[in-house]
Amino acid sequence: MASLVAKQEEEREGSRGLGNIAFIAVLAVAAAVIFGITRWVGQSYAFFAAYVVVQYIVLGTAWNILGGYTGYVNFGITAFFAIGAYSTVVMYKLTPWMPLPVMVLVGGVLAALVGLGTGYLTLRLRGVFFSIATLALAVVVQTLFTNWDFVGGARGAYVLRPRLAPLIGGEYIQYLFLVMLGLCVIVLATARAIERSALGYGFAAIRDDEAAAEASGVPTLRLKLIATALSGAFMGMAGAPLPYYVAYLDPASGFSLNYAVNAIAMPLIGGTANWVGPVVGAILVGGLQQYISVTISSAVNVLITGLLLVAFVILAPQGIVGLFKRRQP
């Protein structure tokens, strides 16, 4: 009997593994098609706008790993995002020859370490107390970078973007978009794999009732540390290409309120129960923001996001994905 159960479990794991591989392949094909269409359009602004939307998919999914799956609301998004961005500035000054994907990886590792340390100190707090602690982290990190002269301090630092994209040719923004697309594939594949694994079930148990999960033997602190480290790593990786995107990084751009608001609002609008929600929210809100930036003004982006967030919290608390699921028979 035990051998039969073990065999069935092994078959389930094998089917999950094949499903994950197939999902990654579909994501890779979709990313290639999106890049091809954007390149076919042939306008630089298309790459700049698409980069922002894909960046918000990564940020929203990263926040959702901790905020949606585990139920711990993180207000310190800009801290992890800026760690990735400023790590690129440091490497640009010390080793300007380093490839951008390596910079992205380094930024992710540094942000994960900060997330792990922060989680160890704060994850014993719950509810609003944890959220306030993460907000304090953002303030501390911003103060640190504002007073660090090597990365430009309050005056900021210039990062010269190469004229030509490596490997693919064309403008460098095309390469930035391609790197962000690749990161998006990795983040979405990870989020989906977490949902369908024992790790995801542990996250859900913490979100639903942490006290009951702990009493049942779930290693809550360890799982929360994993969630914090993963979430922080992906936020840092999303921020690492920013200096090349803006060409001038200062605390105002690295710690912009847009990143904090959108990273929380987009999963809530799309739905936090699964990996699809942040994607839907980022495409809807991010696409609308880019359109408004061109037609009206980028100054109203946060206002539009806030109004949408309030509307969805009142009318569809489970987000767009949850609303469709609820209407299914």
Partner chain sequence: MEADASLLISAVVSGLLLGGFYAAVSVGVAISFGMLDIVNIAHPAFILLGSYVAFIGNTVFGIDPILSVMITLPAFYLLGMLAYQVYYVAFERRDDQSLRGLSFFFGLLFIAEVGLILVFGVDYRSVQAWYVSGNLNLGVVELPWRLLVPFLLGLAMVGALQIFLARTFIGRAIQAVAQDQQALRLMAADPTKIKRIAFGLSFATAALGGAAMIIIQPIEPSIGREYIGRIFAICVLGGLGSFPGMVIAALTLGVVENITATFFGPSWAPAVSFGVLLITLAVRPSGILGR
The other form holds:
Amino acid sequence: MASLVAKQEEEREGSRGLGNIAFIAVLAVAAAVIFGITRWVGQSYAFFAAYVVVQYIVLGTAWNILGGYTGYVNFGITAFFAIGAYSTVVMYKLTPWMPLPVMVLVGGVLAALVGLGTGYLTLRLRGVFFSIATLALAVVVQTLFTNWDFVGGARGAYVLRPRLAPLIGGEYIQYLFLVMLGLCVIVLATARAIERSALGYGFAAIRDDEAAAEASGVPTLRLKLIATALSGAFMGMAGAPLPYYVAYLDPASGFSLNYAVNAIAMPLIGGTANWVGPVVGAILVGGLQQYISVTISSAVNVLITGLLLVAFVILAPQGIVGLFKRRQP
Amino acid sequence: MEADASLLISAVVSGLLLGGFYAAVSVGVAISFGMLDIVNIAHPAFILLGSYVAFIGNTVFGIDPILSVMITLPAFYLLGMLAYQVYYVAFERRDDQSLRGLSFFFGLLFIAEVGLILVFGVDYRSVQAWYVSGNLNLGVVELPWRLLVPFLLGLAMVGALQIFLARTFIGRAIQAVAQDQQALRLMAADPTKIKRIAFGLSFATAALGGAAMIIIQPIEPSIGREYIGRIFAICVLGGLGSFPGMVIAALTLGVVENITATFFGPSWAPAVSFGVLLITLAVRPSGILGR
Amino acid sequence: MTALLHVEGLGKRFGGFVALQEIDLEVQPGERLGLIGPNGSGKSTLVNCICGTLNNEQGGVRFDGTAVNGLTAHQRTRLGLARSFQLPRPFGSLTLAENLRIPILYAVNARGGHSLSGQAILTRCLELLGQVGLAEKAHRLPRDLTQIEMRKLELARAMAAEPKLLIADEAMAGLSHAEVDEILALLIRLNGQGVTVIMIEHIMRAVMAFSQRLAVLVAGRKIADGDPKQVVRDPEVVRAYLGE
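Let's compare: the form predicted on its own is above, so bring in the form predicted in complex with its partner chain.
What follows is the whole complex; the chain from before opens it.
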């Protein structure tokens, strides 16, 4: 059985023949090395900066599972992200003893449910209607949280960040970074496993021609719902540690449009065809942003990201990965 | 009880006026989305661009805000033609509208918004004109001029465009372009050229809508985002491509939002458009006057 | 004998336009049926209603003993009802072999019974591509194909679903004389393997060579159904085709 799976993977173009388990191992080692280096640098700023970049890898990959694989554009990233963040605030107030990874999981489940609901109502229609609905979803979720006093309403809520990290010692930001790295490993492994599975082929068929996919037996609505739920879940998970990261969460920071712009721009700049693109995009653009926000300003940040996004979709539709990939023989 | 009733009446009346303004900002999307099938989610950014043109004309040159925009309409028309040309070459011709075409407008939205922040800052800006304050007293109700003027402007725009679309060759070609490109070619009209003109018109309406917006309320660059959901809710509810449906939808949304704001608080109003949009998509995606 | 496909009183309208009216049609297992009609007579609409791409308001469709009204297109494909599209609609980002993999994964494997995996899927894809003469291009993308190759891919993808009934919607339009013969031979060979085939076509030479029975649609109604040689002599059919 294992050899059959391996052969099936080899046949897929561009595959490097690594099994899913082996791939997770490689990712875990990479994550450990990155964590080791950051700890060796030893400044909390390094952790804060690296956290943001890894968070964007997660967000960009999550968006790409729906956007890049099935071709359905989700503009409501902030809605899913903030659901994760605010669910953590609720648990922080009600069940403060809960370990962070559990909170991340709960945030993911809630975001997935919202994705399912929105998708169920709009995914039967042409793709643009789903996109428009997600745009509006971001506004309505923000309205809900702005009016919900329990989580601070418009004023926002303070979240006391523990001083020390559990298990690993050191500052708490190290723990946050570790959790985000772990999430990143899970998301990347999932994205790559999807690409190589029947699910991934079904997604690609939907993206290329939905009517032909149906005629070939692909249950398009069900697959689109799976993609929406998975993508939404990972976005929610990416947002769940945010209250601890910012220590003060208000609608303006939870729904910051930086998340929406980046989650869309990074995959499109890196390349949407497979899991590598969002990673490349997040590291390059995210790194650039960390550099710019230190030296210039954050408004310039969004401007540059927007310009890069527009430039890439016009001039290099296959993204950076596409620029380096050789043409088909 | 009586207080409630008068509150309700004034909410309905000012909601209708607000709806007329919504028609002014939505009519451009009714053209671009409804007739050309181009989902320009950056439309609100160009509405705001119009607002800031009105602001500059008014504060720097002392001109009436609506007149300021009128003077610059050709520039907006050309900007729209340019935007369509880029869209056509980069996405429509490659048949890549759904993923990259949408993302293109998303990027434009942010470039415009941040550009405006960098130039004008995040302070609220407003204009001076005789109709910005004061009421028209009709005895039973008092109508604030700052709502009445955008309302009339909106209805005038929709009316003029409706006549243009129904009576002129180009207008009829615009209505046909999404459905039947073949027939259009037989009429010896180049679909790309027709769409370019229509998109130019759509941008011009955005600018006028912007003038209306800054008359109604002080504006700042990020305010446009609130309007994305609203505008698309109106166009979908109205039935894509139908102006009368769009106006009815705009008036309806104006009234429902205003009633919501009056009885539940203004912070809930933005949620209304999403509710309307979602219900429409779930129950009747072709809209009230759709086919 | 029970019919494989049983269409009864089928009607479809688009707004005020009546596209199909009171269509009755039966297809026996193993049969080769030709379906002809002028442009706009509702042939493709009928295919879409049978295959579930469109929903018919009136009448019913039974396939292989199952009432398929209300079933989605993919459920009907899984029951064994496959179609090719009039204009080829390949999956553009997938290689030819991967194009065939989709119906194998989602129709054949989802059907229960035998299920292919790993190497077996690739072998089956290559075998099917070999049958239509595209084996050498198995790892190319559809954009590298010529018009006739595109039609063959379209048929191969429908065949990959292992259908009981294949509906070939104008698979030959725009092809040369020799190319028409190639596709014709392919469909007859497929029929020889036990697959029932409905061929929708304008090219009368191909229709007459292929069909054991011929049905004629004109303006949304079926005006003739029977032996091909007699049907083409039917005065009503002649009038519909040649005009009065």
